[in-house]
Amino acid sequence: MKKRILLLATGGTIASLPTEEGLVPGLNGAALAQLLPAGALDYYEVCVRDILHLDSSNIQPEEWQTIARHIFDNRLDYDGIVITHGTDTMAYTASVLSFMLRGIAIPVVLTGAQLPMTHPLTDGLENLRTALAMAASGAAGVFLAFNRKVMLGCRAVKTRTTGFEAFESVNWPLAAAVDGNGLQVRPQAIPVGAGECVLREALCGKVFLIKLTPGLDPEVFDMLLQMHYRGIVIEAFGAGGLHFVRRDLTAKLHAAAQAGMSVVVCSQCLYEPSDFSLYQAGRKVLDQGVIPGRDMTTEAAVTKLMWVLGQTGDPVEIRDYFSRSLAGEVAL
């Protein structure tokens, strides 16, 4: 029996057409499916729905909620779901869906392209075929398929602007890959689901991301407090250092924590975890009550904080959420 796959189209480069103003999403989901090679859909029963028609730069928390609702409402009627999406914010969407749809029992696979589907050299054909195969695999969770590789959604990071190998799985093995034997799923790289899936779509948009630079003025935190931001993610130096000589960031972090702001600190380095116990600069940060991001990607840290703050404002509960892995986003 053919696996039933739902294809949700949201726009992006894969669906774009050239215009005088540049590439603009112009193909609907049915048109994308029709561009697949003859026979590519013979293995699946595919239902196509258009839910958005956007460049992914315009996909924001409201769109994440729309996508999550469509997935949740259809999860019992299909064996898997594929989402076509622009590449620029795909890693953020994949991460936040991992939290909003914890425990989903079917594969949810995001994919897109670096060249539009109508381009003679498009990578979209292969990416969409890989996504369909993963959606039919029965492996539960949220994934991102690109360049014949499948990554855990909350571990994917876009690392190239034009190269076909646009995404990498950071600090986590691939969930699946295509080789001469077809799609090879790696169960050991897929976290076990946590109970029944319940849609928890509440998000807090008042989360700010700061990339630490030498000499950053600590008063930026005063500004963020005045703007009523509830959370900050800081990309610190190396294993987790922040400066405290002359411009004392640690004192401002303490004030921010006392004012009820949640501060998550991770590393600017793409690979390997942060470790705030290693250096004096890092230990001073821990003393101020900040939350270590460990080996989370920036995309996962930001979306997890947005999601957690949408669930609770209790500092103890917030810290508890960040002390454990919810969808494989952090190694314990």
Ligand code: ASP
Given for the second form:
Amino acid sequence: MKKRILLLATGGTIASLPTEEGLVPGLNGAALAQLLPAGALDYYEVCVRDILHLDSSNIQPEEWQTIARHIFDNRLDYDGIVITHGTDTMAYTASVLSFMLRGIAIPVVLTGAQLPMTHPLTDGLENLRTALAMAASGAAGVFLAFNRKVMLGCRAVKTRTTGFEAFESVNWPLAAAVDGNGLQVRPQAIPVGAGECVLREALCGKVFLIKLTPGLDPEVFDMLLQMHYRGIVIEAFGAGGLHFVRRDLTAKLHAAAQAGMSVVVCSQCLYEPSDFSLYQAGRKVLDQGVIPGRDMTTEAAVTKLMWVLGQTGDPVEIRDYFSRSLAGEVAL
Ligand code: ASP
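Can I have the other form now, the form predicted together with the named molecule, not the form predicted on its own?
Let us now look at the entire complex, which starts with that chain.
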């Protein structure tokens, strides 16, 4: 029997058409599916729904909730779900869906393209075909398919503006890849589900990301507190360091923690885990109660903090969520 796949279209370059104002998402999901080569759809029973028509720069927490609800409401009627989405914020969407739909029992696969589907050299055909194959694979979880590779949604990072190798799986092996034997799924790279899937869609939008620069003025944290931000992710230096000489970030982080702000510290290096216990410049902030982000991507750290703060305001519970891997986003 053919696998039943739901294709949810949200816009992005894959669906874009040229206009006088630049590329604008203009194709609906049915048009995207029709552009697949003859026979590509014969393997599946595909049902198409248009849920958004946006450049992904305009996809924000409200749209994440819309996408999550569509997935949740349809999860029992399909073997897998494919979401076409702009590439620019796809890694954020893939990460946050991993938390909102924790324990989802079917494959949910995001994909898109660097060139519109109507372009003669589009990469969209290959990406969509890979996503469909992954959606039919039975591997449970949220994934991102691009350039014949499939990665965990919460490990994906967009690393190229135009190259077809646009996404990388950071600090985690690929979940699947296409080769001469077809789609090769790697079960050892896919975390086992965490019980029954419950839609947890509450998110806190008041999370700020700071990329540390030498000499950053600590008063920026006062400003964020005044603006009622509840969480900050800091991309610190190297394996884990923040300045405390002359401009003392440590004291400010202490004050922020006292005021109820949750602070997660990661590295601005893309690869390998951060370890804030290595240097004095890192240990000082751990002593202030900041939460180590370890090997999480920035996208995963930001969306996890938005999601966790949507679930609880209790500092002990927040810390507990960050001490666990919810969807494979952190290696412990
Ligand atoms: N600006 C587009 C988007 O993210 C880029 C793309 O889809 O590749 O919607």
